[in-house]
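To begin, one chain is listed below as structure tokens, in the form predicted on its own.
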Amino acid sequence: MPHRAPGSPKSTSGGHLSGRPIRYYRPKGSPEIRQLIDDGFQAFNAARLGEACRIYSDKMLAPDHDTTIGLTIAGALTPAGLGGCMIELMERGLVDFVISTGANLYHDLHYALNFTLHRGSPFVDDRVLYNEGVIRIYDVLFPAQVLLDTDTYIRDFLVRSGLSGPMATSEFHLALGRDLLERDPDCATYSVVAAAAAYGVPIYTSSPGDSSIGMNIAYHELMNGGTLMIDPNRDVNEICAIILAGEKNGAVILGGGSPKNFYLQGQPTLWEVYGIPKGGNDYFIQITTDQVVWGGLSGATPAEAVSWGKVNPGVLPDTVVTYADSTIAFPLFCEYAVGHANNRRARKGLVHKRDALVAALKEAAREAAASR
């Protein structure tokens, strides 16, 4: 018997979708929050969040540092409304490239397509939700029809766009974002994917098959004979090229997982594989609930990353891990940054420079190989 998911005809939703809509929150630079963080967050992880805010705003965004900043995103953050914080940072030039799970980008499309996600409760009977055609992400609830309608948009886009051949996820997401902007020029105000296309910020997905976007690309190949292929080699080389070109490099890591490592592996790829000793990242900020004692990637500390050449051993004072829920800490972090004097930079427009940067990487790698 097939899954009777989206919008079952006999669904009444039982009031589960009566909660307030979740909207993307855009930070405004509240001076009260800056005061709270500077004066009230004095110890334990509150103090670590304060350190993260000051490393980011005072150092990474300093005009004389020219830091290339990557934002990595793991966990269900766009469904929770954090996409607005990401958009604000991209619009202000405070983030130069993004590495995200595919799921965050897929759920961002719900906002781009004007579908509604609702505030709800995690303490519900999921068997009832199943029968009523309601999807739950902890306390985020929405009609299952949203999934099908978003899938339909992606499949239509794949046919309409005519995308073919191997490409980096940055190129695919740029095309997707441009399509959203053509549908609605205002879309950049409420879609991360559209905003990235508008502001020249490349978005990468380290595990493209591990999301509904990848699932629909697979459908397109199987059912339509589509030849579009996501090429992870191009992603690896583009990330390395961006890092190599940066005067200084730093990351803001939300959660951990594959996006975290995909960014951090860029430095070992340069020295270990290409023979180019870049020297490690200059800044490392992570907001996570994971612990290093479990041996997992998400909990790996900046100190451990030094042994891999991922973090410059001379800059450990400019690294910090805040053990907190990103849905709490990241909006505070963004409010602090937006209210800081260094709250706007010229955008690097890296999505338009990818080919030139990769060519420079190739030349540097050839020179390194010749000198071995």
The other form holds:
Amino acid sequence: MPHRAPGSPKSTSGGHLSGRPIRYYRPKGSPEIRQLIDDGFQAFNAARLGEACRIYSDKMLAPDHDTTIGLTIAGALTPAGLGGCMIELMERGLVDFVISTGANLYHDLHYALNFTLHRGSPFVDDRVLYNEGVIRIYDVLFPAQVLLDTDTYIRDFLVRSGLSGPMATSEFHLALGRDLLERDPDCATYSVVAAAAAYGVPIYTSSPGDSSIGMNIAYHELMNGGTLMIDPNRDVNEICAIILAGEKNGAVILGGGSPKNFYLQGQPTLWEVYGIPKGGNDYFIQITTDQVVWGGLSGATPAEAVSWGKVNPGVLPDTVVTYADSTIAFPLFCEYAVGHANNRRARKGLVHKRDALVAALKEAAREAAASR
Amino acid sequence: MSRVAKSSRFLKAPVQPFEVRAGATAEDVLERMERISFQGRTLATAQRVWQRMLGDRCLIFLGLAGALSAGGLRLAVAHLIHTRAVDCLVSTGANLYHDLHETRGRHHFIGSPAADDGALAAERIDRVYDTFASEDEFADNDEWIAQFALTLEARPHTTREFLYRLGERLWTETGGDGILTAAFRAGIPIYCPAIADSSIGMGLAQARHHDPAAGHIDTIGDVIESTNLVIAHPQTASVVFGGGTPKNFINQAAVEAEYFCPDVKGHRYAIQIVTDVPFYGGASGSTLEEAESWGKLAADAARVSVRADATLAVPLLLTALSGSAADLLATRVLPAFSQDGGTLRINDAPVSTSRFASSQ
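Alongside the form predicted on its own that was just displayed, please also present the structure of the form predicted in complex with its partner chain.
Below, the chain from earlier opens the complete complex, with every other chain and molecule after it.
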């Protein structure tokens, strides 16, 4: 590793970092894009994206539906500059909670800390990059020092914050976001983690050990004797409680992966484990490049989810899968929503209501057990 | 709540975990894959459907698209012809051209998909994903095809007649096994609807360059003839590797046949092994249900779509089938073909290239 660190001898980026910086793009609600989606996207996956836009903006965001909306994120979306779309949705109250891979949150910290990721090419010699200390995520390039400095920040934060004992990832991410906001109050405009803390949106991670954030929490325990422990049970119960409290429930699923399951298992947790029949999700929107034919969950259809009680069998018309790369489809999806009449809702501030919601879940589960 | 069923008609046959057995035959492996899941089970189902085709007096079309010949599957296809597990081929030009290349004693070579294409170009090496070949040898093939085409009578030839003659020349000159020579020896027709879109087309163009009367191909004659084959033998089946133009050509024969003969009701069986997927809207990935809506497939047709790379699925499927279907192949009632004098005959009846037949 030392020879990879920029600053060591011969560590020059050889022009690989000359591409334009990647910045978070904030959707503006362009009427031209809405017109393109409504009138131009007429068949195949263009039409599926149009359906997704209309289900989201016309129905899920309709004030009288009061839908509790989860956004799940898998695939390297923050490195690709899609964090601005997430920030815009959170700021406008269009997303109530987020389930993300750890990596998307970790890479979001680069933006929060003003480190720069660059546009590049996927057709580069990775052995050269390795020798020059340049990290590649497909066509996104950045110095290895960005990783080292972000890790340093996380470890400093863990020491400074004094976080200890078991906690949900929502609580951990809230503390992390608040720390970022203290460093720079403006960073809610260019960091998903900071924006979530500012707007009261809980962020969950289904596999907290599986990212550089988890790696640094592990360091903190081993080297500092830290007692901070991520408790996945709390995450499971909080998500379940949020879904239980929802008047209607719906998800926007980007990619699939573990976050997709972590969201969808909420309904079975209610009926199968707690004995509380909630009836399944009312809306299901997925944007994915995976396919159904390989049998995996990422590519599984909403119809398959019906059989598990994850999706209400009566609402299949309000489910849609768009087979597309999120880097193309999600910014268009957000432009449509931001330009729509339902483009702002009162923020639910769920991150501050977690204890009450979990208490309500416990009460409902007791009642369900008593009535059996 | 009533989410818990006591017993269900859906829960009849348990998945049986696949056990690895040293030295197992392909037949045994594929049989046990019937009781696992996803595309593995689907491939095993394809074998069942193929067995049913063989036992049901079908005229079996085989469509070839994708670089199967360059990818090492040309003798597997030849085996299907020798054993008459298929009766009529529809292929891209490239698959026939790369077959010809190897039948003429040349090779494709093991390469890498990560090769430096500039360095390959400097050495006149052509790359097919991870497989290499000599451009100079290709240029020699093209001229060989041109010289052969110049020996043909100066009149339009259907691709079926042209490819039959080409297979004949290859066989007499090389005595080598391959798709073209196997089809010639078995007398079965090969259609190549996009023949111009290949090095065979380039060779024919070079023939025209030498002699303006040479290299005239009658692809519309192919359409009429292949339709008349379906009218003459309406019990048909379709096996497609890779989609593309051949998939459509096989299906349009059924549609065209039904137009002239309402009794023809589409292919009775269909297997496709494709990597394409339905949700981009193209024909290669389209489902066999979609084909049914066009009348390409009979409403009650047994059908299966395997989503897989042919280089994975075909060796396993064909090896297993050669064993499991040995009795069916030995006793199968074959559509008999002959192609003497340029006219295709099926069961001794001539097949017109100029007029659609009426109902039999």
